[in-house]
Every structure is written in C-alpha cells, then in structure tokens.
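Quick heads-up: it's one chain on its own, the form predicted on its own, in structure tokens.
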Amino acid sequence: MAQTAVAGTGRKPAPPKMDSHGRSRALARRETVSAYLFLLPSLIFFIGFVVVPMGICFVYSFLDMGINKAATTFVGFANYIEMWNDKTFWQGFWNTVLIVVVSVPAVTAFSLWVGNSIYKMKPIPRSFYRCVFYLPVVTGTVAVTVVWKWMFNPYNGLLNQVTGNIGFDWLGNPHTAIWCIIMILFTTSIGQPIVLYVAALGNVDQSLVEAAEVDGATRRQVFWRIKWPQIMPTTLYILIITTINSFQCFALIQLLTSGGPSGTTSTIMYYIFDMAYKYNRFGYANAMGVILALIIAAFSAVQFKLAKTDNA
C-alpha cells in the first residue's frame, strides 16, 4: 500500500544521506561504531594502565608523600620549586640530555648504514645479520648489562687484558662513565632499528629506482632523493622510540654504576628511583616525572616538525 501510494503521487523515495566520501551515512556510523567495538579491549587497556596512571602522577606531584599516606599534605607547587632548585636534578638532566644527543642520531645513522647494506645482501646472509643484531634486543637487558660489567672489570675484564691497562676502573672513572653507559646503550639499541630499517627498504618502490638509475643517478643521488624520503616514516619511528628509550635509561645505570662516580652517570629516570625508593618521597619523584614526560614530549614533538620538513 505504501509503494502504491508513492507510485500514486509520483514521488520517488528520498536518496540515502552521504558523507564527504560518497559513503551511506547509516554505513559509515556502522562501520565506525564497529572499528571503536574492536578497539575497545586496547582502548580499556590504554586508559586503565596509561591515562589513568598519569593523571594520578600528576595529582601526586603536589604533594609530599610517602609510604605513610597518613602523613600525606598537600604542598602546591613546592616539588617543582624544590626540583628548580636541586643542584642533583640538573646533573641527572644534564647528564641525560647528553646521553640522548650522543645516542639517538649515532644509532639512527648506524642502523640505517647497517640496514642499506644488509639489503643488498642475499637472503641467507640477510637473515643471518638481522639476527645476529638483534639477538641483544631479545637477551635482556640484565644479562647483557652482567657480561659487559665483567668486560669493563678493572683487573679481569677483557678490555683491559686486551688494552693492557690492567688495573683502570671505567666505570669508576668520572671521565670514562658516562661513555661507557652510551656505548652499552648503543650496542643494545640498534637491533630493532636495523631490523626495520632492512624492511623499509625492501618496501621501496623499485621502478622509482630503476628509472633513475637509467636517467643516470648514482647511487648516492638514488637513496638520497628515491629511497630516502620513502623511509622517512620508518625514521621518524626509530628516532622517537630511540629517544624514549634514551631518557629513560636505567637498567643500565643501576647495575653498572648506581649513578656514580660522584653523580656522573646519574639520570633523571635513576634519580627519581632514588628519590621514591631510597628517601621515600614519592610526591617529589612524581614531580620529576612529570617534567620527565613533558621534556620527552617536546624532543617528539620538535623531531615530527623537522621530519615533516623534510619530507615535504
């Protein structure tokens, strides 16, 4: 009756609504509320062991607290007066921003040298590589960190038996520490990198490369101006992620060093550890926190600006 009626009236049934994609409007609210049901379980996750932990750090970082929560007050601004002020703060900071500055680009232009040149190796010696610099990513920190201590033992280890400076404590050296702690750091740091980077460049368009190599490009011309820009995300990834895992150094600091000599290889990340743990002030270490995740932010946010420079 209903068709017949519009059939009488000459009428013809209203279109669906569309989105700007030309999509059905009823399809795409399904598809959506689809895709968010299967995030969900992440998304519960996400908030419930990320958003929700940051929130509450922040909130304790004004206040001075410790294990008795009894005794907990509510002090302002006063974590973040005190930390501007605390000549053991700006060490560790400074001590991490050098570990970061040294780190993150020698990484990165290692890995991508490595990485280039495992490409364009057959399949065998391409897997073999790929595993061999990745086999520290999947030993463990702790154990790589125990096997580099004996290396840098004063009397036994095999640097100095190799060196001949039998006797010279690296680790014990203010001169020598914190080098150490970035050559370690270095050599735990490039397996994921290589390994991504050997993907990436398998992804590039190879008739982009064959044109220009008939255009007559060499070689150096063909990565830089082909291949380059087609990585650039591939990049973007390892430098953030290797900036992460740059400020929050730790393992490494509190097995080999535990921040000395004389506060020489200390951290930001270690001295918060010290700070709630060792002196029970949690309010105060969970200023530094927050000051921590705001510095990691900016050095992210800086390395997508440039990133995106360059592409473009």
The other form holds:
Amino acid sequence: MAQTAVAGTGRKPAPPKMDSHGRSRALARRETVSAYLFLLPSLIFFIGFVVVPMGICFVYSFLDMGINKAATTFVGFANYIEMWNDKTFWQGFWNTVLIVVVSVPAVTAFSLWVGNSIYKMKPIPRSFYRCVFYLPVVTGTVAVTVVWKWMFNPYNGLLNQVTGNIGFDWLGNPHTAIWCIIMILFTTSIGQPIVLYVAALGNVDQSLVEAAEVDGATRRQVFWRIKWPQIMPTTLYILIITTINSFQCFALIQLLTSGGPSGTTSTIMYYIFDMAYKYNRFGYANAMGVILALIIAAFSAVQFKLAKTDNA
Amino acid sequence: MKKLIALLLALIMVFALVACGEATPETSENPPATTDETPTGEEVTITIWTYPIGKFGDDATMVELIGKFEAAHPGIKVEHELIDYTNGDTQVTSAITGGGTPDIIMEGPERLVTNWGKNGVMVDLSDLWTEEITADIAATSEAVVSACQYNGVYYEYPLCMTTHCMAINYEVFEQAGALQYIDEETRTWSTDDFVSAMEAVRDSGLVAVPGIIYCGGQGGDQGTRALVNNLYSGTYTNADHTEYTANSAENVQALQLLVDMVGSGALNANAGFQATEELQQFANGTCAVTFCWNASNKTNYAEQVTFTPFAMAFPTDDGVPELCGGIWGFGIFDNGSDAKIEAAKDFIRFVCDDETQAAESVRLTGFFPVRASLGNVYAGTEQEADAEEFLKLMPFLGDYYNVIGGWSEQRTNWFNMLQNVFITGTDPQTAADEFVEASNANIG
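Given the form predicted on its own above, what does the protein look like in the form predicted together with its partner chain?
Every component of the complex follows; first up is the chain already shown.
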C-alpha cells in the first residue's frame, strides 16, 4: 500500500535510517527514551540520596563547620592537611586496612568452602545450613553485640568460664580487641556470600563438568578449571561488597569498644563518627569521608582489575 | 503507546517521590497549620525528648505526666520520645544538623547550656527566671544559677540536682573486716583507708574483683573523674572554668596510686567496660564497690541486688570530699515557632513550678529540688529513707565544672587517657598532659 501511494507521487520511497546495529533509528530512539524513562525513578533516588549527598560531603570537606552553622568558614584544604598530620587518623587507617586485609580473604575463602560443601546437598539440609550461616546477618547488630559482649565478659563471660581465664579482658586488651572485632565481623559477613556461592555453584554448566570428568580431570581440576571461572563474577561481587562492609565496619566497634583500648580498634569510619558527633567537626569528618570513599574506590578498582574475566 | 505509558509511570513515581519528600518537614520546621501558629486558639503540638533521668525515662510515667499537663492546658498536645545516654547525643546532633529537633529537651547544663545553648540553637529562657525564682534557686546553690546560663543568657530551667557518689557492698565489707576503714555516719573515708579497705576485700576473696576502674567509654565518667580528683584533692578545671587542670601533681599522684592498686589486685582496670557494665558487676556481686552511684541508679538496680548498697563519698586525703554534681532541667530548641516556644514554656512551668506538680516532678527524678522553697519533697513518702542516704552527701557538692567549654570533646579524651594509663602503661604525667592539651584545644 505504501509503495503504491509513493509511486503515485513519482518518487522512490526513502529507505528508513538505520543505526550501526541495523535497526531503525526511530525505533532505537523510542526504545532508548523508554529505557531512560523506566530508569528515571531510580535515577531520581540515586541522585537524591547518593550523588547529591556525595557532592555535599565533598563541598563540606572544605569548610570548618560545627553545630553553629553561622560560624562556618571556608578553610580550603586545611582539613585534608590536618588529616595527613593526624596520628589518630593514621592509626584508624591502619586498623581499617588490617580488618580489610584479614576479613575479605577469610570471608571469601570460608564462604566458598561452605558453599562448595553444601550446594550439592538435598534441599532441606542445604536450606538448614544456609539459614544457620545467614542467621547472624538477619539478627540485629545490637543483639549480636550484646551476646558477644556477654561471652567476652572478663569476670563471668562464657569464654573465660570455659577457658578458666577469669579476669582476662578480651575487648579491653590492645592485643586481642581488634581480633575480637574481626572475628565477630567475620560471623556477620559470611551469610550473604555463602548464599550467593550456593546459587552460583548450582548454576555451573554441568555438561562442562561431566565432559571434564569424562576426560579424566581430577576434582581439584574440575573446580579450578571449570567451576571457578564460571563463578568468578559472583566472587568479584563478594569481594567488592565484603571490602566495602569491612571498610565501613562501625556499629560493632561503637557498641563493643568505642575504638579502644587506646585507639587500637578505631577505624576511619569510627573516627569519622567521633569527629562528627562527639567533636562536632563536620567539615573534618566529611574530609575523612571523601578520603575513605576514594580508598574504597581504589580497592574496588584493583579487585575489578585482578578478577576481571570475559563475563565479569 | 509504550512511550506514553513509560512517561505516565515515570510521572507517577516522581509525584510519589515529591509527596514523600513533603511529609518530612511536618515534624520539624514546617508543621501543618493545624498544629502550629495558633493565634486563634487552635491546638499546638510540641515534642519533648528526655534522657533516662529517674522516671522521666519511663514511658508510663511520662504519659501520666503529659496527661495531667494536657488536662490543664487543653490547647497543647505533647509528644514524648525517650533517648538514652549511649546514642542520645548523636540523635540530638543529627536533629540539629538535619532539622527535627524536639521543642523541649531534658538534661543538664553541660549539654543544654555549654554545648547547644552556646552554639545558638536554644531559646533564651530568661523570662522564666524571675527574681523570686532565681533567689529561691540561689538559696539552694549559687552554682546552679550560674551553670544554667552562658554569657548572661539562661538556656536551662532546672528542676533537680544531686551529687554523684560511689557505693560499697556493705555485707562484703563487713565480712572482709573493711568496715573499720569507713565512717558510716558521715559516709566518708580517707585515701589511705580506701587503699586498706580494698586490700582487705581483695584478701578476703569474697568477690571476683574488689573494684573496677571502667574506661571503655564516656558513660558514667563522672565517677572516674571524682575518684581521681578526690584522692589527693586535685581539681578538674581551674576556678574560672577556662582551663583543664587534670594534669596537676595531685591528679597525677592519684592516677599513680590507682595504677599501683591495679598492679596489686586491689582494683581492676577494664577498657571494655563503661559505667553500665561496672554497675551490673556491682549488682551481680562480682565487685564490691561501684564508682557510679546515685539515687537513680539505686532505684534502677534495686530489684537486682541481694545485698545492701551503701552510698559513700569518694575517698579523699583531707577529709573533705568534693563530689560531682548533677543538675537536670529543661531547655527549648529554637524551631522558629513562637506558639511552640510559648507552649514549651508552659510545659516547663507546669513541671517545675506548678504548686501541685513541682514536688512530684522532683520525686520522679529521685533527686533533690533546686528550689529551696520546695523543702524536703520526700518527707512522709516511701522514698524518704532512700533519699536520706543521699541527702547526707549533698553538703559535699563540689564545683560544677561541667560548664567549661569543650565538654563533650573532653569526655572522649578522658576515657582515652585512662586507657593509656591503665591498659597501655603510659606514664600518668604524660597521659594527663596529653589529655589537658587536647581538651584545652577545644574550649573555644
């Protein structure tokens, strides 16, 4: 019909404009616009609750600002310079690094081991284990810390009662406090990675596994050559979220040690809180927040680079 | 068609977002007209936040109190929220910076005056301080009058006061033969007697640990401050409250004595404990003394203790203890609404000055009235015996130095200093010098 109508005008019909994928440009534009419109609500939330606060945080980092907003002054890079010379900040930084360096590999390796051990189980025992390991995640942090605090109580806590070590202050000892924090963080961090690994291992292409086994591959070879590459995207995700969670470890420290003893459990995140809410130095706290964000971004970028695969 | 639906969907989401966004300010800066600015007599809604100060930390009690007020002031509705000492300051700071402060808050001058008042977020309450009332409060303590103001502006209207003290497990002391070291009549003891008593308790083996110097956080730090200051009559600040003096020779000597006592097992230092944990160990009978005691704590732990907690002044070398005082009252946040400010003042007048309510309000705290005209509010009540115990310690009320600048900052510095001394073994003089340097830097 269209051809006839055009023929009536004596002109050849103009071919539809195509994009590089061979689609009609008009169609592509329509789909693009639709896609952006569907993304719009999320984008508004993202901008409102992530991008704008990040921008405000960045701007505030150049201010000397307290409760009295009228006394706010612009101080340029003074907050960043102070941070560089602040030994408490550096103590928190190294504590944070220790937590990340110990916690991330431990959580990832343990989760992988547990996930690999339970993913082939029948549904009921598999769900049981998933529940057991996920329980500390869904239990409130306050409840978890109250229980741990009771167990670590030097005089009548479970740990000292069992070991006969009455009076030893696990959370008050500079040599043990940070390790107690790391251990508790470990128990609250493994739930989600285990669930993710169980799901990822369950989705590994069984035909490849069977083919490898037929070809005489050992169990170890099957795991590292067949399964591991296929669960790499999951591993990357777990590495990233565990790193971020470890960097942002705060509630445990606030509730268990308040950064003590003598700053041995203070982290950048806790120091930010301290500066903002105890010292009311919002500008300085924001400057530390900016640096923390950059550090997390750098760690994540390195992880992306190292764990990058074709489908990651 | 698809495009139209997508657009419609997006618009709905945007409108929903905008609608959600508008809901927030109702509780803070832009409340609806029905609950604000009511020259025509419409209802005013005000909010009050209270820390757990005696029964002001009890929901049922507050509901009853608010009910009485609302009956007397039909045009005002009061909403109450309880905050705790662990997170309360953070909540208030968040509210100040993000909007949403309550209209009234109940606490002491170190927060209401020195922190929030000084930073310009509180309302001037000078009109509540009439000459008659000022004289009435001054008759009890001039320190209360001066503590409630900053640069001549009153930011707090006080209700009650007390002295913070310590307590011993009477039965343990009795069985350990340590009662000989205390003056039961005046509830005082000397520094040497304190050392002897704690050693006697240690040697008796009746408790797991004689006493615990808690330094895991700022909670209950008035106890450790008073302990250190009293042992050799040191001071925490100078008389003008313009400088911290915790590194004086007397205080360093006291810190060294405590280090020695920890070394000998007469005391234990615990960086994992704040006052709450130490109190729990005292209530359990794990330790024989607590350094964080007052009438409110006695009430709170009454059901748990199976012994007689005997309130004592802190040990001192000169026989004259100087106990830390506690003053509690009300302040009003400036939320920009005159109607709310006036309603808040009405509430404060009702709680603190009303003929029938004022004495009852003081009794709810478990402390003592700041207004001399109220007399002994516990006379003839069930609380009379308990109150007598703490009333004996009121003459030992020391300087109310909490009004010094940088108060909240120094609290963090203080427990960190104790940790350095008792846990990591820093020399007391060095640690105290660092504390003073860091704290003086925040006086402002």
